[in-house]
Partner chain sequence: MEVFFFRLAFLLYLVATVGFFIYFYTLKPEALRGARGVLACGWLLHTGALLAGLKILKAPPVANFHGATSFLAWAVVGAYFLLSWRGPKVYTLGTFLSPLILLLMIAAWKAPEALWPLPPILQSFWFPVHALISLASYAFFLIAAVAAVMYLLQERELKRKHLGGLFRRLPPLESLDRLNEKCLKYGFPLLTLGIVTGALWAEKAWGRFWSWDPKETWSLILWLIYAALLHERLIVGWRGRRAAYMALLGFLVWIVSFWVINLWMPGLHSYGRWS
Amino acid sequence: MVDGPEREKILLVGLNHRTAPVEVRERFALEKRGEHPLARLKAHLPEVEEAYYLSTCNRVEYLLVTPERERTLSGLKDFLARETGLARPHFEPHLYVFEDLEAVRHLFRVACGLDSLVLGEPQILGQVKEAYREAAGRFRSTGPILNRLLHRTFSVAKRVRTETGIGSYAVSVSYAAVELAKKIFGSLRGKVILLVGAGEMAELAAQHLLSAGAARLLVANRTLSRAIELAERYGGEALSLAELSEGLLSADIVISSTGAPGFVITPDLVRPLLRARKHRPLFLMDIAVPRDVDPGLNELENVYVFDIDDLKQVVEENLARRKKEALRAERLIEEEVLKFERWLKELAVYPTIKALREKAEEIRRRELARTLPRLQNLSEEEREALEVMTEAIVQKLLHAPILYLKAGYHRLGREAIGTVRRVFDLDGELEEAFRREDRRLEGAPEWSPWEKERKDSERPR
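Where the form is predicted on its own, what structure does this chain have on its own?
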């Protein structure tokens, strides 16, 4: 794990959109092809102490805690070969393997969206949380190390989102359209959306707009049945293209994506509507190629037209901003990796701290039990005061060695633990040595009568 007495290794084994083609990734999505892999993993890898499994459309990862690195890695590859039906040479070149702090760093980066296809995407954090819920709740395959690591991961992702702008800039065309609309209207609450045509990207933009507070959806399409189908899905109203003027009269935001060879929305169509609209702003997003909206509409007062190139430019600018924010996020992650390393090191110290406290408490109770019977006529309050006083003495005496363990371990490693265990005789070695020395000084044999009898019997006769 890290320098120190821990035996376990943290192993992260997986593949993603950068290392493996989709035909390999989909074979690794085992939970979609039958039983969840965590349900079978323990039987195949009994030495694994903790396990977690993440599967998204872009990645499949196993996070394991094991005292036997080589055996686990080889066993996992055999397991994957059997479950995916792919021979090891067909998937091994696509796998990445991270250990200990590299695994921690990778997990933090994944949860923050720094390893995603779309830099800074927020959905991955929800997927990591769901994977942890499955592992910890349904399969009970996590333990102290993964529980701590995953909870730390959620905190790191929250910190990165709060302290950087990694998720603040729209990097999809549909969401960039929403951001532009917000700049024009301030709030989208109560606005009316008109879809002209029923393309997939237009529908996606409409979903974003409705999520942002838009109140009503109108759908105008050359094929009325398609318009009715789409409108029903979102509780909207369908219009024929012949009713386009009526839709433009009501709409605040228009998203156009027809396959028409020429302009569908022109100044001649919109200009007569302006007075009736009382000059409310009209925002038109033209995501069709060839274009649906005549750019000459930009000349009209309170009419704003953006085409697909405008939106792509916004996306590229935002992506450049996210990359800049990603550098800040990487620095925060390095800080958090160091904190987790410190916790891992302290983990090795806790058994010694526990033994130290138990020994001190045993001595305190024993001596109190010897003393109290000699003190006659003590009231209940006086007995309680003695308990409190002896507990305080023990705590104050242990304060320095515990501090030495926690702080000294980072500099001295095992030596700090060994020193405290020897000085306080936590393993009973000194006590036994003194007992033998006392027996020797009193002229007693250095071994018990039973040992002497055994040694005598072993002598050649």
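Please supply the coordinates for the form predicted in complex with the partner chain, as a counterpart to the form predicted on its own shown previously.
The following holds one chain only.
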């Protein structure tokens, strides 16, 4: 094998929200329907050297390292057909298959949220980390390539987060609400939220504000029982709509979503409260249609009103900004893919460098072992000096070929490895050929008894 060991392929096989409908995606979420796929994968695909499995609500992906691409791919499809209960023609059109650098690029993009439904969403990185923890920790199915690749993925995602603004623009109404509230109040710690009406979207926004640090939730609703139910869920307090002005007195953030036909919160209601509130800022989010909050309130000092259109506009502007940042992120990813490619190539070179060093060291030791007994009266120091000198000679001789391998590989590809392996006869083929030739010339039998004896003695017992 003159070209050195066959290099493994990185194979990424999966489907996501763009390529597959939800009914196929949910069949693929195998870990939710029983055993984790990594637990069984090894038995079905013994040639796979490393494996990782990611499953989120929008995607399922297998990342494999294998020396046999075709066999693994076909085996994986069989495995998926068996495990999901879907016939191959039902899922094959939805699958994407990426190889080597394409797979690396895809993984980087996924971890950075560039392949997500909500561009740049940060949760996916946590899911990728968790999937890696499972693979590396619980199933011990990762090895040098995937370990390196996944760690690289985490640092690429971190780099993209810090060097681009991809994650810093809120792209849902609830998160936009948190972003705006933070720009008004700084920290949300200790802030009181008042829900007027109890719609689902209002509840979601309140949830986000609470998880961002807000202290208390008040709920004012026409139907008091619904207000009580909601308030209890979040450890808050229920009010009737008649008590709205009390609620407005203590609230900092108001989320209004009643089904009322006219304005529920008007300047006449709020103006008298301002002095009693000691002019604390009041942030009103009106997500009702028709609107609940009189837009004239925005004219009052320290009162900020955003209606659903304003909020949607914020979201759209932010999405446009994220798209712009995504372009910068793609550039960074390209840079990182190139870096990983370099590492992969060095990885291919490494066994040859190791073999070269081992061969040289073996020759050095053998020659030293033959020479030293002949040199009598050598002091310990002189022996040591000889060791050091021979080591230095070997190292200096190997310096150039190793440099040639490392640098030459990038230019000459696998040819550099082949040349070095041939020149230094790292695979022992030349030696064997010469030996055969010698034997042929001497008329010796192809398999001499003494050689058989040697081979027997080398056989492991």
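Residue numbers count along the first chain shown, from 1. Under this definition, the rigid core comprises the largest set of C-alpha atoms superposing within 1.5 Å between the forms. Keep in mind the model is a prediction, meaning the values are calculated, not measured.
With the core held fixed, D425 shows a CA shift of 2 Å or greater between the two forms.
In a rigid-core overlay of the protein, S172 has its C-alpha displaced by under 2 Å between the two forms. Once the rigid core is overlaid between the two forms, R366 counts among the residues whose Cα shifts by 2 Å or more. In the core-aligned comparison between the two forms, the Cα atom of E384 sits 7.9 Å away from its counterpart.
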